[in-house]
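Only one chain comes next, encoded as structure tokens, the form predicted on its own.
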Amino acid sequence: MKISAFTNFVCPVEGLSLLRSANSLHCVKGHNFDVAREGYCNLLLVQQKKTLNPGDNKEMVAARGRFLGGGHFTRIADKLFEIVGTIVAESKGSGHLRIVDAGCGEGYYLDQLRKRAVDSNFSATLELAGFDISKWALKAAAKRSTDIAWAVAGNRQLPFAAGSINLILSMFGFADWESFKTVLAKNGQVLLVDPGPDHLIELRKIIYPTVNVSPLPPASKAIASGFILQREESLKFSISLKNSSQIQDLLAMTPHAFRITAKARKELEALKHLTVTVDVVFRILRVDN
């Protein structure tokens, strides 16, 4: 399978086509956004920011990756390569699908896809391209691979021109379909994976007094958008982390290191083993056009 980078960004704020020039992307009407050194371009406007810098921070990012770097999810990674060959093996020979990761984070997922593309035995060619709203994510994620284009950018204005995209990643991510709509080609589908219901259930016992049951986000919203949900996949397996460092560097990558209290941190601390559920559920869902 052939791997190269969907460089074919449109700029924020005329949705033209950018050109690449030395270090910076510009369109016609010369607007320019300059290409930083690990070779991510900043696309979020200062008008589209609520803070000063949106998204994960440096801390959780660095968090995730070490978690994510140590495999714990790598059954996530296979899971997803396993959909991704089904869809480009119904693709009835276009042998080219544009692939954009939405929320992509440190970019480990889509790399994680990119590897094993580049080891497969399919013959289609794809074109990668990763973005997400913190640029401390998008600088770990830049590092990553040259065969993917990254970028700082929303999910409520997706830096691509209308019908370029043939699947859009949202990997625990926070969808926006009508803007996922706008950039999908005909028949173009959205790869949704969610947190199940008993996901991470052993660290969420730890910090709340009461554990509900998480519900799984419900595709209504995606529905009245004209997505047509396709199917559904569940994946559950337990994992060992087995010091204290891997346990806190699970809390560090998750909202729920906002909503810890003193007591429950401190017990926390104390751990030096911890098998936790990993329950997450894929589902695909195609624009009904």
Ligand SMILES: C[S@@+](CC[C@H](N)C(=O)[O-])C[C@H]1O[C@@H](n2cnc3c(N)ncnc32)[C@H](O)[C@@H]1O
Contents of the next structure:
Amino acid sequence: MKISAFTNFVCPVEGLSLLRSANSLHCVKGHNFDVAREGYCNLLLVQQKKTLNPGDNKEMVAARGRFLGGGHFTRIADKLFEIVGTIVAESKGSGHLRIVDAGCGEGYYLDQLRKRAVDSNFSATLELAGFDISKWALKAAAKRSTDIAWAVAGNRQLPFAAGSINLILSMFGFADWESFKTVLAKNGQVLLVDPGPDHLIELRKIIYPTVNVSPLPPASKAIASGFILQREESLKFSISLKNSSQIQDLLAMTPHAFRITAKARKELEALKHLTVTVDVVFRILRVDN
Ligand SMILES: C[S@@+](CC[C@H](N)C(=O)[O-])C[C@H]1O[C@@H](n2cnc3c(N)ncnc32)[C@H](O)[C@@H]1O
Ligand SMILES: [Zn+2]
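Next block: the form predicted together with the ligand, after the form predicted on its own:
Entire complex below, previous chain first.
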């Protein structure tokens, strides 16, 4: 596959095309957005920010980067590419697909997709963009590849023209179905990746006195917004963490880090090995437009 960086961001205020000048993007109505030194653009509106630095903080982003960089979740990236390959193959004749990673974090999965696509023999061209509400995430992501366009932006005000995107990836994120629907092209799809019921169960058993089964988030909101669930696949495997820093990084990249008691934290800090279950569910939803 050929890869190209997405070029058509639109102004998140009213949706007009953004034009590039020196170190910023602007629309004809005079809205200006900075392009950071690292190469990502900042398309997040002040009124979208509930806090000064929304989204994952610097430490969470760094922990996720170290952990994913250790290759523990390579099989998730493999599965992602397998499914995207199927979508490309099924998109009969459409040789050019715009793919956006919504809530891309520090860019691991989108960059893994890019690498696998470059090495594959599909003839399609993938135009790629990743965005996240966390500027820390983007600072890290933008270093991964200049063949991907990177932006700080929120799921609620997407910087893409209506009907322009073929596939949205929403991995362990916060899908906004109404916004997704607006920017998706005819028969556009969302690949939704969520933790399954047994995800990191061994870690959760240390953290919580009683482990609640975490049911898969229902697809009902998506369906209410006009999406059709087309396919669902689970991926389950075990990983073996062999030192304390890997265990600490895994904790730090999850929301469990905010909920853990001092006692459980101590217990976890003493651990040198941990085998954990990875349980992930991939769902493909197609917009009925
Ligand atoms: C669990 S992380 C997953 C990151 C990445 N998809 C991955 O799997 O490595 C969730 C991400 O969603 C981002 N996020 C939270 N609220 C968001 C919003 N409203 N719009 C876009 N991204 C958001 C966070 O900053 C964080 O990077
Ligand atoms: Zn504007």
